[in-house]
Amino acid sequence: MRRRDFIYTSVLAGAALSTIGLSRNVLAGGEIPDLVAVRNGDPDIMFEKAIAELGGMKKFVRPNQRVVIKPNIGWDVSPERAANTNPRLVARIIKHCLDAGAKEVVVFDNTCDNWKKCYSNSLIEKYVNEAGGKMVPGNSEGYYQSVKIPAGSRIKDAKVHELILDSDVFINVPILKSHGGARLTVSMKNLMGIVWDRGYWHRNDLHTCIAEFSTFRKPDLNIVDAWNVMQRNGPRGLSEADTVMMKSLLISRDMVTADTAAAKLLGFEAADVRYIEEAAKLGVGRKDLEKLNIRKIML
């Protein structure tokens, strides 16, 4: 990222909900909004702000159902370095899921790094843990099982974890950052941790294959954790120079929505993510925010 850029973004930081164009910021009573974005508190109070504008956990998990959480947990670095969910958020969900009546709550990442070492050093095995969640792994190619694409044409098929194909709910946790390949990976970037052959996306259009893929399975929520955000050197980065503090939080039914939000975060518009663009063609979501009933909360 250039110099100015990171001006730019370093600004972003200290506004980051006013880059988001709503006009419809208040709602009817009753009325759920499409996104909820807060501001200014940690990763796990604005959970709390958030899925209560959404009527709380409640409405997505039902006693007795088997929940999927999926953050990103792809690198063996430390949380400071933002290349991973932040494990606080994480527990915090669990917590919500498990308070509604889940009978069991599993946690999973296909990672690129060592998997035993990205699930120690995120913390976020050891978060999952205290909350009372079951850390389960994705580095086996026996875990996956195959999958048709119907809207696919670079990416027909897939090969999906087990876990996501038999859960009841499945709730997407990525952390928004940059990405040398993609520009962003945010929601629909984040169900790559949930295939085998991720390397098959890279090599035949990886915006494409996003897009497409995500008309597969549609999250029931998507969380995307935007506290501490990598503007540059994605997805591994390399120090902590390379991230800056949003502390900032998106939460929607909706990838395209979630995604579009959070780009302009980072300064982009949707149209600069060409798989963001992709995805609302082929009905994925809604990329226009103007038009949706946005929840905006200043802590």
Contents of the next structure:
Amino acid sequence: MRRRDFIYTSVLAGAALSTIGLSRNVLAGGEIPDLVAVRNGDPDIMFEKAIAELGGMKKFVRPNQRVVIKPNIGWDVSPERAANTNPRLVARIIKHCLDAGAKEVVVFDNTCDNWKKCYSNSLIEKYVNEAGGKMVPGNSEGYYQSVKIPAGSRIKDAKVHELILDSDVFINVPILKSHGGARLTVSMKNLMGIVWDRGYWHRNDLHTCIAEFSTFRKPDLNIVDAWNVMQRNGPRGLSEADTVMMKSLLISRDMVTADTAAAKLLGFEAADVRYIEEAAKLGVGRKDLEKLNIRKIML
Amino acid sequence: MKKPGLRQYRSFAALIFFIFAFAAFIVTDETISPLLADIFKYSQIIPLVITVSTGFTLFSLIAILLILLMTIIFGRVYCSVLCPFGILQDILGRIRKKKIKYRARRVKIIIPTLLVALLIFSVLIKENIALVFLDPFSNFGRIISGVFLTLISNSVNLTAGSGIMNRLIIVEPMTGRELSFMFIYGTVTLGFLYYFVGKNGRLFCNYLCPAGAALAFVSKFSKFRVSIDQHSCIGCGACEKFCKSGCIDTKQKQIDNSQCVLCFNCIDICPSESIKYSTSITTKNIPAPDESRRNFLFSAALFGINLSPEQFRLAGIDTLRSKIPVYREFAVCPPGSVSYDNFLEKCTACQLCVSACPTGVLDASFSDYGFQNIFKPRLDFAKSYCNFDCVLCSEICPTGAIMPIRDEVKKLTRLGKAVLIEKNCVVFTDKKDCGACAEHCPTKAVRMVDKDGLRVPALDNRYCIGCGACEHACPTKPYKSIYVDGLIRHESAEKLKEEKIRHIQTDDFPF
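What would the structure be for the form predicted together with its partner chain, given that what you showed me was the form predicted on its own?
Up next: the whole complex, starting with the chain shown before.
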């Protein structure tokens, strides 16, 4: 009896210790950072570093869960144009989700250009399939379910892709770009790709709609691809001349934080972008970067 | 079991060809569509005649000569295995379970003469309205594209509903095709065809088809032909009842080979095996024709109702509504079609490009080019816009109405010019940012510029190619704030060139 008790307690203690070990961030004094920013690496490598700082993908994905990844796949252009999220980054995220035990990882976008061409020319389809994820169409209204936006004033309801509603984990993977109308597109603007009727947003105060819709479902993770950044003529861009190699990546659980930091990368302040201001006021997240715990990594 | 004979072989070959033809009007694929289209570009008489007469190409001429050669040797094989509209009629005849009994019809020589004259006349005066309605391939295309593609795509898209991940196979939704006037027109045509096929067999092929008429003259002299052995024939009349061309006269034991479409039903049914397909030549004079019954009711099927005007689709709970109606002077014709002159002269409205268009922006027109050009496709920006990186329609057009155009050229070919209506635009009326037009514009002819703390659209038509992305994306209702007016002759657009953007690299993060 004694012997068995002893083993029992040792196992428990061991388990407890290893749990603490995993969350060394907590022990190291800093809580989990609000924002991790990495520079000077390839998109997939920067992601590896950043997710490790957050305690690994296991913190966000539990075994047997379904993960939905929403990159920006809006345009029928090649990856060099930086109009769509980097395919290597998407593939690496999928790998981490599967390693964490995810049952399946699905990827979709409600594209602007013809969806099949976007999926294939962005190379995202190819990389997703190779990484073991699954591309799902987003181009039929039948996939979209009506939801209420309680905090909404201009946008009171929207039709949202059922994968967002049915999945356990939602990972938002925008690419940072300039945007003709909204000035820039990052995390919150990327959510326009999970709804059906974008036209309504455009004609009913785009900024307010973006901010109000952000109250609906906060992604579990926002991974901002700022490796190659379209600095003008966004979001479609005219040529590769519009892009700048920034070699950066941001991760945050807070869309407002991610977007505020991303705006600064493009030379904007949160105050320049009305939807960031409005979202912060609605309590979607925090834009006061100076008060947040930011982990900066230079590779 | 009976050994398969000529009739079975012919049915098999025809069915295979029909499947390809059907697929050509259903499939949208950058690789497969042009391959399928090539089969028909070089096998269909009316498109070939148009290609040869307007933009002479060697391959098309060779193809026509081969068809004529084939006809002079074997008879109207074209009508029996190479014409999808003819095969469609045979299939409809099969579907009609009722025992069909046909009767001999002697076609007066004046009918094929008039039809061939009409064909030549149409080509000479460059006005092809008659061919639009009489070309079998285009009729076939309008039925398959208008009826079957609409049904198939809508059925497929119905399955694209909730519970996506619980399905074994995720069916890819197809480009949406609406229940437009083409669906009604196609259904009515199909209905008429079904009725007349059951009653009179291949009536169309001998009374209305200009290709059939031309071949009728050639097949008069064909080497191989179906003939009745005068001695062994018991005169039972079975062959006449099964002859869908009505070309067998059992009293005289004569077959009019100019009318025969080589279905070989007669050979299959003949109890005394007296009908042969061989080189034997009958020398007897063809007797005087019966009173011919002309059924021109078919043309009644040519009327349709337009059920898809833009305004039917508009609904919403928007706070603002645009006030200035859009008046488009000219419809936009597809890239590669060069001009109204070229396009309208050659297009027989077969709808092959409409079926293949990946975005679905191409659709049959009603009165956009005038009623005399009904069914000829134009770009419908309410449905979609012309994809910047796509020239599929120009690769498949069988008549050269849409001529091949290289990708780089297409990207600088102006089909129309954008027009901005500021009084409709929410940026001006609501003082709120939008940017949908500039967002979609692939050439940055329209871009957003700073003005009074807003981002307002600015249009520079030097770069506009008229793809309609801005018009399609523009969210204002009921009237768009930016639209594309077509050009009757396409122009060259300028390419906006900008310096590579410079970025001041800092060592630290800006936060």
